[in-house]
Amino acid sequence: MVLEIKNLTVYAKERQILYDVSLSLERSQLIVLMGPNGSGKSTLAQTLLGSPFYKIIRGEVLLDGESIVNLKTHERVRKGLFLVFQNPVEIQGVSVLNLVKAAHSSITSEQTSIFEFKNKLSSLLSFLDLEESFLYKNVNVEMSGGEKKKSEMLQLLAIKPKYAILDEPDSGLDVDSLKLVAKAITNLLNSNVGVLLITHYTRIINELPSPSKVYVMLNGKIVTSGGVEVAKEVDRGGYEWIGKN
């Protein structure tokens, strides 16, 4: 069980993105793809759930050995793939209850009421640190930064897709919703999740699982990987370190 990432190459309009990058990601394992702004590393988490403003010119990638890149988004998620993005879109008019339910069943096909889907969050919930109040928020709108994770770890947990792209989960959490953010990997991959962490620091790192590899992006092109020394490295020399080498 594997998710496979092969020599992809990426165009955005008329512009290369992605050069030629490969990774592969198991079941229950945590690796890390650390880079600086602009070197690509949204643009292959989006690519992955088959964004439309990215052209795969060349590369493949399989899900558990099935070719996902002809399948639209809706398919790829009910395939086991899910995002988080580094900045959510606010729903006007949907709560956070029925987005997750909704998700739930179309992955699970489990038909439940409202009410008993509700009651099956409440131990999220709790392990969240949010109130039963949360649940009937529009998704995102009038939400800190905070509670923008929250939620999208909410579904994460709630649905416990085969791999899970996590797109700069930590970007402006405080100390105590990194935590908690952390711990909520650390569930996932406890519940056979795997999970792409993508990150600039390694605050977060830190807080989790040592990583069973970390992948470094520049310009486009993995650079360089190895363990979490290689994180360590990135967070003495930086990421201008790492181009000289």
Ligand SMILES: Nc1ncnc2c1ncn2[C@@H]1O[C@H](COP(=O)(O)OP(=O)(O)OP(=O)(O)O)[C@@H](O)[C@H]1O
The other form holds:
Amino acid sequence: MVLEIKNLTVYAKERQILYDVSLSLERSQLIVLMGPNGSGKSTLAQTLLGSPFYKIIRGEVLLDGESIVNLKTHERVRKGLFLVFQNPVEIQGVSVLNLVKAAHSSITSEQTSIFEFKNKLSSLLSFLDLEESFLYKNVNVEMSGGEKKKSEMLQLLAIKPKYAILDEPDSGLDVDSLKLVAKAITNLLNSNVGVLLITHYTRIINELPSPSKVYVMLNGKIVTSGGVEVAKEVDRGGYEWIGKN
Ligand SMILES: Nc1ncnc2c1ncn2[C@@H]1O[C@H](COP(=O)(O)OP(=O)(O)OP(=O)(O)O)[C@@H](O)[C@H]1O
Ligand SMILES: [Mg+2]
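Moving on from the form predicted alone, please list the structure of the form predicted together with the named molecule.
Expanding to the full complex; the earlier chain stays at the top.
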């Protein structure tokens, strides 16, 4: 069971953003993607989910052996992909509870009453140190940056996809919230979810099981990969040392 990205070459409008990007993610595996601002990490994440802003010129994305590049976003989600956005959007008029329930029943085809579903979510709420009233907030409306990240993690834990792409789930989090998000990611890994974690910092990696691989993207290309020592090197010396190799 593997999500395989093969030679992905992607344009946004008329401009090439990604060059021949290849990486693979197995279930239960943690893979980390680092890279400077504007290097193409979110573009990769959005392309995997089928955002209409990005055009694949060449390459393949195979989910458990099946090509998904021609599928619509909701079809990819149903196949087991999930993206935690770097900048989650506000959805007026839709509560967190309704969103999570709709996503859950669309993916699992399980029909549960809202009452049963709320009970199911209560342990996840306490896991994330959230009050029950959080479920009745409009999605990402009047939420702090950290609360938005927790709201995304709540969806992720409720849905338990096959493969999760987390685009900077650690940005703007205080120390305690960072630990909670790391705990949630560990829980996913232990539940057979493959995690592609996009981050700038080792502080979250230090809270997680050791990643199988750390990839570095520069100017839309994967320029190096290795073990956790690659992330530590980035933390110590930024990205300049990579160009010098
Ligand atoms: N929809 C778009 N249309 C045109 N250009 C885009 C679009 N999305 C991204 N880009 C450009 O692609 C490049 C890569 O952007 P991307 O958001 O993927 O970077 P990133 O690695 O996620 O950066 P950060 O660490 O700041 O989040 C940037 O130069 C950006 O301006
Ligand atoms: Mg980004």
